[in-house]
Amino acid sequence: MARNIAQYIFYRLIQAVFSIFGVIVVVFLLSRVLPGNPAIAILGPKATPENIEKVTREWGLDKSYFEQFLIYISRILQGDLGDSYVMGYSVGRLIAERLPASIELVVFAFVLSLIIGIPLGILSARKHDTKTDLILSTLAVMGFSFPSLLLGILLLIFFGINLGLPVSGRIDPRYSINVYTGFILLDTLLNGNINAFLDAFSRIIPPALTLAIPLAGLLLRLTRNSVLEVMMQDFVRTAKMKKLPENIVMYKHILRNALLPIITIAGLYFAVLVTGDIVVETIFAWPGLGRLIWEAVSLRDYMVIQGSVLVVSIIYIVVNTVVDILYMYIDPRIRG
C-alpha cells in the first residue's frame, strides 16, 4: 500500500511539473504572437529607442524563439519575472508584495464558507422534506447564484453605510506595525496590538463574505445532497439496526463518507477564489494580487499581467495537486 501511495504521489508531483512548464510555453508563446514588437508591448509608454534595445538585449528578442525560450525559463527559474516599467518596479516584488493580501484574504473567505456551509448542509440533510430544508436550500441556491459584483456592493453599503464600519483597504494607515508574515491579521497580533486587530478584522469581513457566500451556498446543497445519498447505504441502516446512538452514526459513518466529494470540490474552488478575486479586490480596495491584475490591465502593463496570469496558474496546479494526494488519503479505495 505504501508503494502505492508513492506511486501516486510520484505521478502527481511529475503531472504537476508538466502542467508548470506548460503553463510557460504557453504564456511565453502568447507574448511572442502579439502583432508589433514585443519589447514595445513590454515598456508600453516608455518605448524609446534606447529602452526598446535595452529590453530586446536582456529578452533576447533579436534571437531565435528557441533561444528567447531558453532566455525567458531559465529568468524565471531565478525568480525573475521582468520589470514592470510603468509602476517602476520588478514584477516580482509587485507580486509578492500583494500575494499575501489575497492569501490572507482567500483563507479567511474559505473558512468562514466551511463555517456555513457544511453544518448548515448537516442541518438540511437531517430536516430533509421539511420547511427547515426548503428554507435552506432555497438561500444556497440564492447565495451561489448572486452575481459578486453585485452582493459585493450589497455589503459594502451594508457595512459601511448601516454599520459605519471601514470597508477598504487592510488596515488604518494611522496604525504602525511591524510587519513579519504579510497577513495583517497575524501581524497585528504578534505586535501585541488588539485595537489594530480588531480594525483589521472588521475590514476583512465584508470582502471574505463576499467570497465566502457563493461557497457556502455550494458546500450547503453538496453536503446535503451526498449526506441524503450516504444516510440510504446499506451500512448506515446496517448501524441503525444495531442502535447506536444518532450522533455516532451521523459523524462516524456518514460525515466520514460524505464529505469525500466536499473535500474535493472545497479544494478545487479554493483554488478559484485565489485566482478570481479581481472584482471583490476591486470594489473594496483590497491591495491584493487581484486588483494588481486590475491595475495592470488599466495601465497596460504587460509585464505584470505576463507574471501574474504564470504565478496565479502556478497556484491553481499546485493546489489542485495537493487536493488530489489529500484526497487519496482520505479514501481508501484510491489507496486500496
Second form
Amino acid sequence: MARNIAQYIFYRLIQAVFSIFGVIVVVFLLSRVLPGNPAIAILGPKATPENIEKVTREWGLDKSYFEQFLIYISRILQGDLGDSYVMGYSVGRLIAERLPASIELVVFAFVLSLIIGIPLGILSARKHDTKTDLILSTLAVMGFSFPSLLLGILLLIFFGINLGLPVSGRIDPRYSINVYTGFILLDTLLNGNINAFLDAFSRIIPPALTLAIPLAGLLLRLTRNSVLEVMMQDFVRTAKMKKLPENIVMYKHILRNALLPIITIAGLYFAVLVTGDIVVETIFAWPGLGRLIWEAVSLRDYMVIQGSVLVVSIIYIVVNTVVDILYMYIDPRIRG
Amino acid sequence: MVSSRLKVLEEVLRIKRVRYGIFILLSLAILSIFVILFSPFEYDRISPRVHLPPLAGSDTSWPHILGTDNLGRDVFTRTFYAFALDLGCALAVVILSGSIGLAIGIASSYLGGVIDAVLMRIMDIVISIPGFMLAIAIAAVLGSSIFNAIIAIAIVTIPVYARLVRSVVLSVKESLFVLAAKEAGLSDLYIVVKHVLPHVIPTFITQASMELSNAIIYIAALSFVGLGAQEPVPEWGLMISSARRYVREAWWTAVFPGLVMFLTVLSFNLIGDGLRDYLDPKKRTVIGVQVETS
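Next up, the form predicted in complex with the partner chain in place of the form predicted on its own?
Let us now look at the entire complex, which starts with that chain.
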C-alpha cells in the first residue's frame, strides 16, 4: 500500500513538472510568433534604438530559436522573469509585490463560498423535491450564471453608494501598518490595530463576495447532488435501520463521503476564480495581480503579461497537484 | 428516423429548464431584432444630452428607455446591438473551436498511436493553463480587436471538445455495430460519419451550449480588460468598462448591459443544464432531479 502511495505521488509530481515545462514552452512560443521584431514587443512604447539593441543582446534575439529558448528557460529557472521597461522594475518584483493581495482575496472568497454553498447544499438535499429545494436550486443556477462584471458593479453600488462604505483598495492609506506577511487582515491584527483591521475587513467583503457568489452556486449544486447520491446507498439505509439519530447519519455517514468529490472540483475552479479576479480587482481597485495584468494590458507591457501568465499557470498546476495528492490520502478507495 | 428525431426534440422541449432558457433567449433576440430594425437612435451617435436617466424623453418618438451614457448615446439601443454582437461572437467561437476540437478528437481516437499521444499531450498543456490567462496572452500578441479576441478564446477552448469527442469515439469504436461495419469492408471515413458521429452529437451539443455562455463571459471580460472590442463598438464588457467610472452619477449605464448579459448567460446555462440531465438517465431517476419526460 505504502509503495503505491509513493508511486502515485511520484507519478503526479512528474506530470506536474511536465505541465510546467509545457507552459514555459507555450509562453516562449507566444512571445516569438509576433510578426516583426520581438524586441519591439518586449519594449512596447519604450522601443528606442539603444533599448532594442540591449534587449536583443539580453535575450539572444539574433540567435536561433533553440538558443533563444535555452536562454529563456535558464533565466526562468533562476526565477528571472525579465524587466518591465514600461513600469521600470523587474517583472519578478512587480508580481511578488502584488501576489499576496490576490492570494488573500481569492482564499477569502473561497472560504466564503464554502460557508455559503455547502450548508445550503445540504439543506437542499435534505428537503429534496420540495419548494425549498426548488428555490435553492434556482438560486444556484442564477448564482453561477452571474458574470463578475455585473455582480461587481451591483455590489459596488450597494456597498459603496447605498451603505456608504469604502469600496476601493485594501485599506485606508492613513493607517500605517508594518508589513509582516503581506496579508492585510493578518498584518493589521499583528499590529494590534483593530480599527485598521475593521477597515480592511469591510473593504475585502465586496470583492470577495463578487468572486464567491458564483462559486457558492456551483458548490450548492454539487453538494446537493453528491449528498443525494450517497443517501441512496446501502450503508446509509443500514444506518437508518439501526435507528441512528438522523443528524449522526447525516454528518458521520453521508457528509464524509459526499464532500470528497467536491474538494477536487473546487480545486479545478481555481481557474474560474482567476478570470473573475482580473475583473474584480479592476472594479474595486484591489492592488493585486489581476489589477497588475489590467495595467499591463493598458500600457502594452507584454513582459508583465507574459510573466503573470507564467506565474498564475504554475500556481494553478501546483494547487491541482496538491489537491490530487491530498485527495488520495483522504480517500482510500482510489489508492491502487 | 425523422419521427424519432422529432420525438427527441419534443422530449427535450418538455424539460422545464430548457423551455425557460429558450423563452428568455427568444425574448431577448426578438427585442434585439426590433431595436436593430426600428430604433430611431444610432448606436454610435454622440449627443450633448449625457447621462439622462432611464425613460427620459428625447427629440424622437421614442424616449431613452434605459437612459443615455457618458457620450449621450442611447443605452437601450446599444445594449441590444451588443446582444447581437456578443451572441454572434460567441457562436463564432463555439463553431471555430468546436469544429477544430471535433476534428482533433476524431483524428486522435481513430489514428491512435503517436499522433494520439502527441495531440493529447498538447491538449493537456493547453488545459493546464487557466483559460482566461492564456486568452489574454494570445490576444495581447495578436493585438486588440474583437476578431482577435474570438481567435484567442477559440484556441483556448479547443481541448474541451477534443477530449470529449475522443472519449466518446473510443467507447463507440469497439462496439459491435462499428466492428460489423468494418467487417463489411466500409471505409473508415464512412464509418466515422455514418456510425460514430451520431453518438458524439448529443454530448457535443450539450457541451457547446455551456461553452456559449463561457464564450460570452470571456468576450466581455477580454473587452473589459481592453483586449477585445474597441469604441464605439457596442459590446457589453466594453460598455461596462467605460461606465464603471460614472457608477455614482449614472448607475444605469453599467447595470443594464450587465443585466442583459446575465440573462443571456443564464438562458444558455439553463438549456445546457437541462440537456445534461436529459442525456444522463441515471440522474433522471436516481437523484430525483425533476425532468418531465413523456
